[in-house]
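Given next, in C-alpha cells, is a single chain: the form predicted on its own.
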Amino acid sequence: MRLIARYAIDRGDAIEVVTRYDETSESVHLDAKAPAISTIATTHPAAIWFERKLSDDFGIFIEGAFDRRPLVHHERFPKNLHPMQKSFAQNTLDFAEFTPYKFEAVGGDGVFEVAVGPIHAGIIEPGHFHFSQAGEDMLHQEVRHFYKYRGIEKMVEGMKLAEAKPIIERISGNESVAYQIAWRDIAAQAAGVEVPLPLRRYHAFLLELERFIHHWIDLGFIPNDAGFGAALAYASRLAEEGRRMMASLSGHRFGFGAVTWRKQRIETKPILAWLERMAKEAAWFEEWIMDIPSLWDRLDTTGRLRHEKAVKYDCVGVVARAGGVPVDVRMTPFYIEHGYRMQTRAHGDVGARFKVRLAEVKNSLEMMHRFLERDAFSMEVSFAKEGRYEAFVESSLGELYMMVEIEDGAIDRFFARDPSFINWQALHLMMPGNIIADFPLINKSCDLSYAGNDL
C-alpha cells in the first residue's frame, strides 16, 4: 500500500488519527488527555513529517519514533501550545525561550557541515538545507521547512467552502487550478451533484494548462542550473505565453478564481491556432535541447533517486515517474479519452525528470486541443451535506490530496497533503555521489513546492 497521508481531528474527548492509504483508510481513535500512537515510519520513511507535525499539532505522542524534533514549531513557538486542538484560539503568540533545533549530521576526519538558507539570493521562498560535506562531495543533506505556517487549516474552520475557496486556491501559486478542482470535487461531493462534463473538460484545460507554464519553467531553469542559459530565455517565453493565455480565459496569470460553476463562452479559433503553434515550439526545442552532448553530460546520472526508493518513499509526480513508478491521478477514463498517456523514464536522475516534463508538455497540448468547449455553461452549488468528503488532483507538482470535513454547513476540518510534503523526504536520497555544485540542479529538477508543503 502507498501512503498518502497521516493527519487527526479533535473530537472533544477523543483525538481522531486517520491513515490515509491508495486502497484504504485506518481511523484510530485516542484519549485526548494522553494521546499517543504507534509509529508506522519503520514502513513507511516519508510518515515522519506527518507524525512529526501530529505532534505539533494536536499534542500526540509518537511511541517508537526516532525523530522527535519538532516539524513546524520552530526555535521561539510556545512549548505545549497545540494549535489545531479545539480550544486554541489565540490570535497571536508571544516568543518562547530560543531553543537550539539539532541537525543531521555526519562525523568524521575532514567532514564540514555547509548551511544553505533559509533565505535564498533568487525568488524561492525561505527553506534550509544543511549538508554534511567531505571535500566536494555531499554524504548526506537535511531538509527543514515550515518557516512560513500560515495557520491555513485552523483559518478555514467555521468556514462555508464558498468562504474558504479564495484561500484555499491561494495556498501554492504554482497550483492554484489544482487546488481548485480539489476543491471543486468536494464541494460538488457535499452538493450530491456530480461535475457535469462540460465543466470537467473546462477545468482539464484549465489544470493541463497550468501544467504547461509550470513545466516550461522547469524546463528552463534545469539546463540554466547547468550553465545553459539560453535554454532559460526560449522556455520563459513559452511559459509566459502560457500565463497571457490563462490571464485571457480566467482574469488572473496565476488562475486565481479561474474554476466556477459558470463557464463563459469561448472563442476557440484563436485558441486552437496557438496550441498548434505551442506545438511546433516544443517540438523545435526537444529537437534543439536533446543534441547538445555537454548538457546531457551533466543531466544523465545526476542526483539519482532509484525505483526502489521512489517506491519506499511512496514519490508521487514527475519525481516518481522519472524512477519508473506509474503514479498519476490522471490515470482514469476520463482523461484516457480525451488523450492522456502516462509517461515514465527508468533512472531516476535529472535527465530523466526533464524528459518527463518535456513529453509531458506535449501531451498535455493534445489533451488540451481535446478538452476546448466553445459554449457557456452554468450552474448552481450551494447546499453542503454533513460528512468527510476527499479529492485527489493530479497537479504540475504531483498527487494533491484534500479532506474537508463538514459539520452545520460549515468547514469543521480542513487538510490538504501537497505532492511536495511527500517528495521533499525523498531530495536527500538523491544526494550522495554528487557535488555539492550539483544541489541546485538536482532541487530544481523535482520543483517542490515550499507555500504548498506548509500550511
Second form
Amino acid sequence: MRLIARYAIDRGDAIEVVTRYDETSESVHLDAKAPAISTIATTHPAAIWFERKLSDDFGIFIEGAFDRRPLVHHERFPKNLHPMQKSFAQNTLDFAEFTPYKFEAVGGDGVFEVAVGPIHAGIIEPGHFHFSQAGEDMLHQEVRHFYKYRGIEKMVEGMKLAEAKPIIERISGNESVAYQIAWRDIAAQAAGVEVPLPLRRYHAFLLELERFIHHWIDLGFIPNDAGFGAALAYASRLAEEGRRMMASLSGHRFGFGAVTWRKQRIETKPILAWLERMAKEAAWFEEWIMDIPSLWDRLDTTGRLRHEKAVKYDCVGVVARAGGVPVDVRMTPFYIEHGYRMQTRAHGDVGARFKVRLAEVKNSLEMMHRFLERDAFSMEVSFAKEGRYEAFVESSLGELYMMVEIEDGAIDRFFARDPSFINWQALHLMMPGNIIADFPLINKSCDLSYAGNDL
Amino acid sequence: MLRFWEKRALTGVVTEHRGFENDIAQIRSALKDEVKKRFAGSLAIRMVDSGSCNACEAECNALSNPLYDLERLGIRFVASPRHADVMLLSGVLTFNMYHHVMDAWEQIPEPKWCITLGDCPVMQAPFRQSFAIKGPAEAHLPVAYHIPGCPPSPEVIMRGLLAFLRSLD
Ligand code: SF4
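Return one more block: the form predicted together with its partner chain, after the form predicted on its own shown previously.
Let us now look at the entire complex, which starts with that chain.
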C-alpha cells in the first residue's frame, strides 16, 4: 500500500486523523484534550514529515516517533501554539526566543558538516540542506524546509471555493494548472456535476503545456549544472515558447486563472503547426544531447535512487518513474485514449530522470495534438454541497493530492499534498556515494518545489 | 558536432530587440556617466525569495534566456549579497524567512537599494494576511522601487529595472 498523506481535522471535542493510502483511507478520532496517535513511520518513512506537521499544526503527540523536532515551526515560532486548531484565530505572531534546531548529523573521525541555505546562490527558492561530509564524500544529508510557509491551509478556511481559487492557483507557480484542475475536480464534485469532455480536454491540454514548459526548464538546467551551458540556452528558448503559447491561450504566462468553466473558441491551425515544430525541436535536441559522452559521464550513475527505496519512500512523479515505479495519475482510459504512454526507466539516476523528462515532453506534444479542440464551451457551476472531496492530478512534478471539506457552503478544511512533500524526504537517499559537487545536479534532476511543499 | 553548427547557423541570433531599445541606449549612457562611480558600469542584483510561488523567480530566470538576454544591459544576478548593489525581493515575507531576509539585506554593502518584485511583497497578491506572514516588505525595509505584476513578465522586469536606474539620478 502506498502512503499518500496523513492529516488531521479539528472536530471540536475530537481531532480526526486521516491516513490516506492509494487503496484505502483510515480515520481515527482522538480526544481533543490530549490527542495522541501511533506512528506509521516504521513501515512508511515518508510519514515522518506528515506526523511532525500533525504535532505542529494540532499538538498531536505521536507515540513511538523517533523524530520529535518541529517541522513547519522554526526557531522563533512561539511554543505550544497550534495554528490549525479551530480555536486559533491570530492574524499575526510575535517572534519567540530562539530555540536551536538539532540537525541530523553523522559523527566520526574527520567527518564535518556543511550547511547550505536557506538563501541559495542562484535565483532559486529558499530552503536548507545540511550535509555530513568525509572530505568530498557525502555521507548524509538532511533537507530542512518550510521557510516559505505561508499558512495557506488556514488562510482559505471560511472562504467559498471560488474565492479561494486565486490563492490555490498560486500555491506553486510551476504547477498552477495542476492545482487549478484539482480545485476544478473538487468544485465539480461539490456541485454534483461531471466535468464535460470539452473542458477536460482543454484543461488537459493546458496541463501538458505546463509540463512541457517545466520539463524544458529542467532539461536545460540539468546539463547546465554539469557544465554544459549550451543545453540551457537551447531548452530555455523552448520553455519561453511554451510560456508564450500559454499566454496566448489563457492570457497569462503561467496560466493563472486559466481553468474555469468556460472555454473560448480556439484557432487551432497555428497551434497544430507550433506543436509540429516543437516536436522537431525536441527530436533535434534528443539526437544532439544523447551524443555528448562527457555529459553522460556526469549524468549516469549519479544520484541513484534504487527501485526498492523509491517504493519504500512512496515516491511519486519523475523521481519514482525514473526508478521503475509506475505511478502516474494519468494512467486512466481518458489519457490512454489520447495517446498517453507511461514513461519509466530502470536506473533511478540523474540520467534516467533526464531521459524520463525528455520522453514525457515528446509524449505531451502528441497528447496535446489530440486534446486540441476548436469549439467554445461554457457552463455554470455554483452550489457546493457539504462533504469531503478529494482530487488527484499528475502535475509536472508528480501526483498532487488535494482534499477539501465543505461546510455551510464554505471551506472548513483545506489540505494539499504536493508531490514534492513526498519526494523531498527521499532526496537524502540519493547522496551516499556521490561527492558534494554532484549535489546541485542531483537536486535539479528531481526539481522539487519549495512553494508547493511549504504551502 | 557538424549538426550543431548547422543548427547554430540556421537559428542565428534570437535575442529580441524589444520596443524599448531607445530607453536602453539612454540608460546605458546614464550608467556610463552618473552611475559609473556607484555601479562601475554594471548593476549587480541579489535576488531574495521571501515566500513566493516561484513564478516571480521563474521570470527572473527567463531574463537570461536567449530571447531577453538581460546581461547585455550590464545587469547581472549575483550569488552573494556581498557582491550586490540591489536586493530584489519577491514573496510575501514569511514569518520563517524574516530574519534571513534581514540578514541578506545587512550583508549588502552601502550604498544599496531594495526593489520589491511582484504583488506579493506589497501584499497585493491574492494571499490574505496570516499568522505566517510578516509582510508588507516596506514595513521592514527601505524599499526604493517596486515592480508590480503577478508575476511581472520578463519585459516588465526589464522596464522596471531601467526605470529604477532612471529614478536614481
Ligand atoms: S507576485 Fe504572484 S507570481 Fe509573484 S510570487 Fe507572488 S503570487 Fe507568485
